[in-house]
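First, one chain by itself in C-alpha cells, the form predicted alone.
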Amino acid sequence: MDLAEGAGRRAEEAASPGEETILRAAIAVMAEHGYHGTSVRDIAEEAGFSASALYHHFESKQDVLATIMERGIKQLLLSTRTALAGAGEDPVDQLSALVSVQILFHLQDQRGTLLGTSEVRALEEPVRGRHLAKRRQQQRMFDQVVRRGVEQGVFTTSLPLEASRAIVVMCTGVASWFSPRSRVSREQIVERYQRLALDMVGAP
C-alpha cells in the first residue's frame, strides 16, 4: 500500500482517538513551523506520546501531511456536492451555496486551511497529483456554475474562468485573517461575500 491509498484509507475511516490526536498535534506544528521546520519528535511531543508510538500510526511525517490533506479535501468536496445539490436550479443560489461552503469550511479549522494552502508543495508523488486533481474538482464546480449562468444569460462577465478562480482563492483566504473575536460574525462574511461573489460574475 502507497502512502496515497493509506491516506486515503484513514480518510474513509473513523480516525481512532490516538490517530486523531497526532493529526491535531501535527496541524498545530505544521501550521507553526512548516512541514520541513517539524520533526515527527515534535509532532509526537505535542500530542503527549512517544516517536515511536506515532510510528505505530503513521509511516512517516509525510503519510501524516498526506492523511491530513486527503481527509480535508474530501470533506470539502462532499460538503460541496451536497450544498449543490440543494440548491435548486438558479446559477445565483448555486453560487451564493458554493460561496457559503468555500468559507465556513475553511473557517472550522483554519490553522489546517492554512497548512493545506501552505504544504501543498511539500507533498510527495503521487501523493500530490492526486490531491491535485480532486482541487481541481473543486474549482470545476464553480467554473460549471458560472458558466452555466453565463450560458443562460444570468452572469454577464467575459471572463467566466477567471471570475470563479478567483471567488474560490477569495473565499479560501478569509482563513488567513479572520478572528472569533471580529464584530463580524462567520455568516455576515458569507453574506458579504455572496454579494461579491455575485458582483465579480456580472449578476444582477
Contents of the next structure:
Protein chains: 2
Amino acid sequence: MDLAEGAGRRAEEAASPGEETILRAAIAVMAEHGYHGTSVRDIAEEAGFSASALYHHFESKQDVLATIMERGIKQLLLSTRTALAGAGEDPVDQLSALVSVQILFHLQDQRGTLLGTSEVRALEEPVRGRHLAKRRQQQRMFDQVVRRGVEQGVFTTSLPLEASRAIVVMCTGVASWFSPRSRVSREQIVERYQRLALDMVGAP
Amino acid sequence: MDLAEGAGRRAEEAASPGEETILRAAIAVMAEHGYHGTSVRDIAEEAGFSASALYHHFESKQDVLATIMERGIKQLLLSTRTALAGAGEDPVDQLSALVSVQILFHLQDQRGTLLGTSEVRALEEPVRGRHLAKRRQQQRMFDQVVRRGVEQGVFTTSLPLEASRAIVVMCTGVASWFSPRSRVSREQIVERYQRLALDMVGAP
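Got the form predicted alone; any chance of the form predicted in complex with another copy of the chain too?
Expanding to the full complex; the earlier chain stays at the top.
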C-alpha cells in the first residue's frame, strides 16, 4: 500500500487516541517551524512518544502532514454540505450558512488553518492534487449558491464567480487576524461577514 | 550594531547587485522549503555564492529574512501612499487606487507574497513587531478611506472597519490563486476587485 492510499485510508477512519495526540503535536510544532523545519523526532517529542512509537502510527513525516490536510479538508466539505442541506431554498440563507461554516471552521483551530494554507506546497503528489481538487469542490459550493442567487434575481452582482472566490478568501482569512481575546465574539464576526458577503453579491 | 539596526539600515538603502541576487535566491528557496527548512548554504548555492561570500552581505539567515520582509512592506507602504496622493478627493477613486496597488504589488512577486504571509512567524523581535506595526499602517490607509467615504455619505456600509479589513485580505489573497497563464489579465482582475470592493462598502 503506498503512502497516498495510506493517508486516504486514515482520512476515512476515526483516529486512535495515539494518532490524535501525534496529529495535534504535529500541528503545534509545524505551525511554529514549518513542515521542512520539523523532524519526526520533534513531533514525537512534542507528543510524548518515542520516534519508533510514532512510526507505529505513521509511515513518515509526509504521512503525518497528508493525514492532517486530508482530514481537515474532508471535515470542511462535510460541514459545508451539512450546513447547506439545512439552509433551505433561499440563496440569502444558503450564502449566510456557507459564510458561517467557513469562518467557524477556520477559527476552530487557527494554527491548523495557518498550516493548511502555508504547507500545501509541502504535500507530495498524488496527495497534493487530491487536496487541491477538494478545495475546488469547496469553492464550487459557494459558486453554485451565488450563481443560483443571481439566476433567481435575488443577487444583483455582475461578477458572481469573482464575488464567490473573494468571499471564501475573506472568510478563511479571518483566522489570520482574529484574536480569541478580542472584544468581538466569533458569532459577531460571522454576522458581520454574512452582511459583507450579501452586500458584495448585491443582496437586499 | 545589532541585527535589527542592520536590517533597518539595509531596508533604507538600495541593495547592491550581490545583495539583490542573494535576496532573490532566498525568496526562491524559502518559498519552496520555508524559512526553517532553508540553510544559509542553500541560499548561497541558489545564488551561486559561497556561504562565506553570503556572510559578507548578511549577518545571518534571520538577517536575510528580515531584509526581505522589511523591504517588502516599505515598498508596499510607499506605493500605497503614492497611489493615494494621486487619486484625488473622491473616496471612490481613492478606494479604487488602493485596491489596484494592493493587488498589483502582491502579484508582482507571488512567491515573495506567500513568504511574506507564511514567515512572519519566523521573524525575531524587534523586527517582527516593527513589521506588524507597518502592516497595521497599511491597513489604516484603507480604514481611513472607507471611513471618510461613509462620513461623506458616498459609502453606505454600516461595517466600515470590517469591510476595510476584508478588502485588504481579499486583494492580498489574489496572489494565492492567480495564474499568469490565466485568460484573465491582472488589469481585469483589478477592475473586477474594484467593483467588488465598492459593492461591499455600498458605493453607487
